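Next comes just one chain, in structure tokens: the form predicted on its own.
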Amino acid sequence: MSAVNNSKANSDAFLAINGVTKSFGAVQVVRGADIAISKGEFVSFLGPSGCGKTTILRMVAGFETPTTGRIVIDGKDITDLKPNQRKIGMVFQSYALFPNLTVAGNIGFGLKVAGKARAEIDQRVEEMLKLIGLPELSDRFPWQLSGGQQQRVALARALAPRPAVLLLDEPLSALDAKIRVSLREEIRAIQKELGITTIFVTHDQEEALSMSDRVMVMYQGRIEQIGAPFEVYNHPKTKFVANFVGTLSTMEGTIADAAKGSVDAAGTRFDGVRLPAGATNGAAVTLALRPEALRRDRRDGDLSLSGEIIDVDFLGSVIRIDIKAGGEKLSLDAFNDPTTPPPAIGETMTVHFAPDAVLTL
């Protein structure tokens, strides 16, 4: 699989970012990242930490500026506006809320700040309060909240001036894995009631797959994929996003006969694969398989392979299985059964899986 160019016509687009590079230095950060984002859409920014997602966020923010490139919202260049300039509403990994300030003052600081009167403040904040489900906490301070309360704040201050485009950076990394569930089924069911256009920083890939319409995903600067996460997930146009979004099994093949779609990998010929258009006979090939993928029923038209276990994970309602098989190692995901245990470590298994399932890299 090779990358792909990800630009496409974005003169209709709500939010175009064009061509934009970043350096510091001798050092290219994003390298030609080319977005163009609809009107009320959720895209999520996904990658390994360097990778580049964050620094677009901050030029969009206007906190950077590109090297070159152009960014446009809603058919008004803001690239060379300052952050006050450019309708934006963001939340931080930190929260960021002012200590001094009541929740109240919080939500209500960017309308103070513009200049806005008194009742439509007051009006606005209790909008927004009851939008985040706190309307009670209204006199409190931050240090009285828990961390999801206080990015709960966090999003009604970035939303109370009403702004064009919402970013998110990492909202949620400071919180437990309970509470970072719970308050990402808040925020999209708020960004879908508001219709308010989102870019959402994440590097995690369950984040990103279930809260966005879109995902783009980045390596060292570059845009190696964008589009819905049922397609990121099980279409991935190159290696690296096979490998960084979801669990993936390998095995180093060899490919027997491309016609028929033979590869032979793991001591076993594997028949009816998909391979890359111009694939020859001889060549060195990757199969990758998810978890999801294989079964331990077998059905018409599997593929096959058996090996020993060699862990068990328990993961509440899947139990993760690995074997070892061929010198390679595959994963698999079963449902937990209550009145079936698991199978042993050092026991013996065989693995099917659909010929369709095998992705070729």
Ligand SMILES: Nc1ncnc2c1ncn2[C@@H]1O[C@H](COP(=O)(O)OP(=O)(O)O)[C@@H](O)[C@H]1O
Given for the second form:
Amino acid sequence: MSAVNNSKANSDAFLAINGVTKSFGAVQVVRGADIAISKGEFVSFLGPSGCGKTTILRMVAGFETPTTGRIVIDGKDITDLKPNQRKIGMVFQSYALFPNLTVAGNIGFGLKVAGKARAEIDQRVEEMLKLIGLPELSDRFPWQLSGGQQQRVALARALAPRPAVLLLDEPLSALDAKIRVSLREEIRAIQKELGITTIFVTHDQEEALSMSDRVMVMYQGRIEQIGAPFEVYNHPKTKFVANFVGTLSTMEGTIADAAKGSVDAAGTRFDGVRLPAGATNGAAVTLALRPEALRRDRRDGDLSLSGEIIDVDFLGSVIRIDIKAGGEKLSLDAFNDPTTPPPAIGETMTVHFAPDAVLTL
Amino acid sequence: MTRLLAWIAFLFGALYFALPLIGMTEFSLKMRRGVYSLDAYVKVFADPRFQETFSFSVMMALATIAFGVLLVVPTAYWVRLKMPGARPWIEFVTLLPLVIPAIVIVFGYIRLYNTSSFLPLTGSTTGTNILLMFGYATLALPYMYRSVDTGLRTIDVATLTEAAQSLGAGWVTILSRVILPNVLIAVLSGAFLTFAIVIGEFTMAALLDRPAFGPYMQLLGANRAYEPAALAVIAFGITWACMALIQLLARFAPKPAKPVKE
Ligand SMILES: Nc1ncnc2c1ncn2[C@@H]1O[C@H](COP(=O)(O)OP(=O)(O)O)[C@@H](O)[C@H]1O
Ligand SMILES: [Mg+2]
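Since the one above is the form predicted on its own, can you give the form predicted in complex with the named molecule too?
Expanding to the full complex; the earlier chain stays at the top.
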């Protein structure tokens, strides 16, 4: 009965990972993954190195077998299928183009293996080359391409046989910063155009937040949170997510009045903080603030805190200012104002923020 | 000073190898009294037994190469892919033919596969030829395995395999369309080394009593003066041609893609 319920819960899911764990010997590296991905959705697996992202991806691709749990694509249990029977497109960090084949040969490989007719392969290859914007490179060999070009060819190669699901494992990590940003926009655009269900593995939170419909944050083999980028960033469910996604300043405090949301921290009383349900007076609580939640100008109802400026980083469009107040360090992001030079280290500064912006951990 | 010493050492080495060769070549040209001539070579090439034994050995070499490639490429690939821990052991095994004399191997074969054994290979000509090919493949194993393994090192075997698998390829397709083409140059160097070994091999062919080129050279050497020298020069020429081809082929090796920074 519960099995029926379970499959019902994921009935609208195109790709469902149900209760999957994976152990290598005695070490459990994936400790129970459940996620339902809709058709056409772009989901990122985000987490620090070694948290098990690649392992889950490799189980979906069929390169690893789950220790327990099932993987279902389009209503079909694929857990026991071989990798070459799964119709899954895979893009690797190291591009992994076949060195002996031209760009066209690489892109057409999957279709050739499937026994498609010559004319059909040629047409699809041409289509794919247009899609990745490299129609003039069809006769080049991989070693004649830049990293960014190689990765685009790898993407075209993965997409050419029209896979049900596209998996990308840190596809941009080996590229230069500039290309990384432009290619991630391109990948997202192609994904949307084709409407292909996609899992994108990355340890780069900016990448995950900017590209995804939903982000799945992982830590030590566990899923910490799954949600839209806006959700994960603004309402982190765990301390780990709060710290890993974006920058966060924290203050250790004590609850003075749970009913009024009053907390003592950094030598100041803050009122109107949204406390977790069941908070009791006198209990310890960690207050956390995003750098963009802090302002130099005060608005109605704002909470305020004064401190000494200990660091100023000019980042171009944004200036990050670190202040020390009551023994706690807080970071503030302010937009660059060409008419006003940034403040100097050692000056005193008062920062303001809305009570709603305070996260409690 | 060290440069000078290096040159002296090089010169000494060159002379050590070159002088006997020069002497032998010169001798092979002196069949006709008083003048240099190619008489010895003409005689050798005209000998029907030269043609017979040489073509026998060429055929054996080709068969050995085909067998060696089919044996070594999948093995070396599988070891790299699935049991990297076993590599030192496999390497050790492939090196054994260098320390075990060919005569020991061939006596073992004769004992194991004689006419009263469970698999009487020596009972027929074809059977003996197959046995001889196995022997040659064993002798060539250290060279073949090494060059293929080195070739495999230049490509990312695991990731290329997974890329091909995700595109629907099975093992035969992966081996024939992805792995083999990328180690082809390495395979060919192994093949030429195998060729050179088989053409000159004496012990196994003689003990299995097959009409190969090695025993023919020995026979000729025992009975003639100028022809063996000519034959030796020819044999050297074949070996060197093989080496030159290996060098030449190295230039056409598929280039690895630009290194990925980690
Ligand atoms: N084949 C394997 N054998 C043993 N341990 C492995 C294997 N593959 C991965 N691991 C371990 O599993 C953990 C998770 O790895 P991985 O999924 O690659 O992490 P991520 O991709 O998040 O960086 C790591 O500690 C890694 O060392
Ligand atoms: Mg990884």
